[in-house]
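Just the one chain here, the form predicted on its own, laid out as structure tokens.
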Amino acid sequence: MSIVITEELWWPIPQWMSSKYEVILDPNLHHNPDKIASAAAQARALVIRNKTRIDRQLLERLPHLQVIGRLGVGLDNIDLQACREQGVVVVAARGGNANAVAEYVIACMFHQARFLGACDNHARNGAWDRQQCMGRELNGRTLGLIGVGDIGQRVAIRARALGLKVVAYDPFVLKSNMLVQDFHVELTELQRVCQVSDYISVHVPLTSETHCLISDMELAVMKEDAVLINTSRGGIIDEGALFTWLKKRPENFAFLDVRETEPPASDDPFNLLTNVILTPHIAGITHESSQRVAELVLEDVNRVLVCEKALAAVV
């Protein structure tokens, strides 16, 4: 049996897998569905990240496929209904990179509050103006979460430990949730989260319902110095509206780890803005999370191939 990996694994292929299966690792396959179909014509398993698009047409060209392993948690690049109809199991690294993303969000808040890089440049250039380098404390500020699934919950718990008040919008979370009862997170409407928060962090999947969930109306009600952090998917925030908001309101700030088109064009207008930090979709990528994700997904792929029940199946 063969397993085809279409993107970087970012962790060595385990010896148990290479001795048991024919493993084809080609991180350039994701660019071309025809090449995927050719390489995986006899494959029982595909292992992918977010760049590989699995649609019905590709699945129909892979008659032996039993399982897709998603090295991450976003599923917007996989036609889940087509997988169900063709009996293909989909496993994802649920929770595998959640800690990494949560720490990235906390790092963004500290970065904006204390701007140590700018202070370093200030001191290296011979200045010693302590007032100019005065930052703010996170303690007592308000963090708004849009979505409190696995990642959002971890962000909330860490933020509460730092003394932030946390408000959240998630229509699928009940007031009996441990975040509400044990960590005093306030569940409220999306508009109010945008209105009262000093920091706003997005943690919802990209679906037809969440596409452009944050647009002109939500941005317009945000505080004059609100900071927006997106580690989820680029399409959840209307990029045109966001660019206009940041350009007109230089006192606001955004951290964008994800974009609607990845990578963005070389003439990306956000490159011209000084009140935004852009990172290349790395919030969930650390040495530790890469190991957890690879081990979780590859072990679950093996379970399916040996006719055992997958532990992290989403389909």
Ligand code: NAD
The other form holds:
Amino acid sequence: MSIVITEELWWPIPQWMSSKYEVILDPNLHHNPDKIASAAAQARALVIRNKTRIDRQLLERLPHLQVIGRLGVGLDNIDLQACREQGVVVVAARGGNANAVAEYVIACMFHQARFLGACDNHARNGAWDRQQCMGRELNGRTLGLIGVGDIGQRVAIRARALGLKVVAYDPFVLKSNMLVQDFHVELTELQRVCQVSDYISVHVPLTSETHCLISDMELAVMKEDAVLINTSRGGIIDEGALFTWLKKRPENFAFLDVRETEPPASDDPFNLLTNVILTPHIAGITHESSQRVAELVLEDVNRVLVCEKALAAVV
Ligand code: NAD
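Would you mind generating the form predicted in complex with nicotinamide-adenine-dinucleotide (NAD) now that we have the form predicted on its own?
Once more the chain from above appears, this time first in line as the rest of the complex follows.
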């Protein structure tokens, strides 16, 4: 029985797995559906990250497939309806990298408030202007969250511990949620989150409803020094509108970990902006989360293969 892994695992294949199954790991497979179809023709399980596109056509070429393990949580690269119809279980590392993303978001806020790299440059170059290096405090400022699921909740709790006020837009969260009751997070409308927040962080999945959820209208009402953080998916913020906003409003700032096209083109216009920090989709990736995600997903894949109930099934 074989398991095919089409992208980097970033963690050694566990011994229990390689002694029980034939495991084919080829991190370049994701580029080419024909190669996946041929490598996985007899496979019972596929293990993927966000780059492998699973569509109906590919599924039809994998007649023995029982389970897809998603090393992460975004499901926008998988046709879930086709999986459902073909009886393929999909398991994802739900919550597996949420701490990593939450800490990345807090790091962005501190980075923007205290700009230690720039202060270091300043001091190394022989300057000692303390006023020029004066930063801001997070305490007392307002964080706006768009989506408060596994990641958004963790960001909210950390931000509250730092003394920020937190407002959030998530129409699927009840007022009885512990964020509201125990952590005094205010649930409100999207427009209000955009209007009142000093920092705005996006944590919704990419779906047809969330595509371009943040566009001209939302950007226009943001504070003149608001900081926007996107660790979710590129398509959720309209990139054309975001570029114009950053260019016209130099006091605003953005941290973009995810992009509409990854990697972006070499002549990416965002490279020319000084009020943006670009990272290569690494918010969820730490040494700790890589282990957690690999263990969680591989163990759940095994559960399906031995006919046990998966713990982290999304289909
Ligand atoms: P989650 O499913 O636990 O939470 C998503 C939240 O979004 C839910 O509370 C849901 O109610 C809300 N939501 C759904 N549709 C919405 C809409 N139309 N409007 C407002 N809210 C809506 O997911 P999560 O684990 O918190 O992850 C969120 C996203 O973060 C993932 O889908 C993935 O794309 C991205 N992600 C990125 C990285 C990275 O490395 N950059 C790592 C992990 C996850």
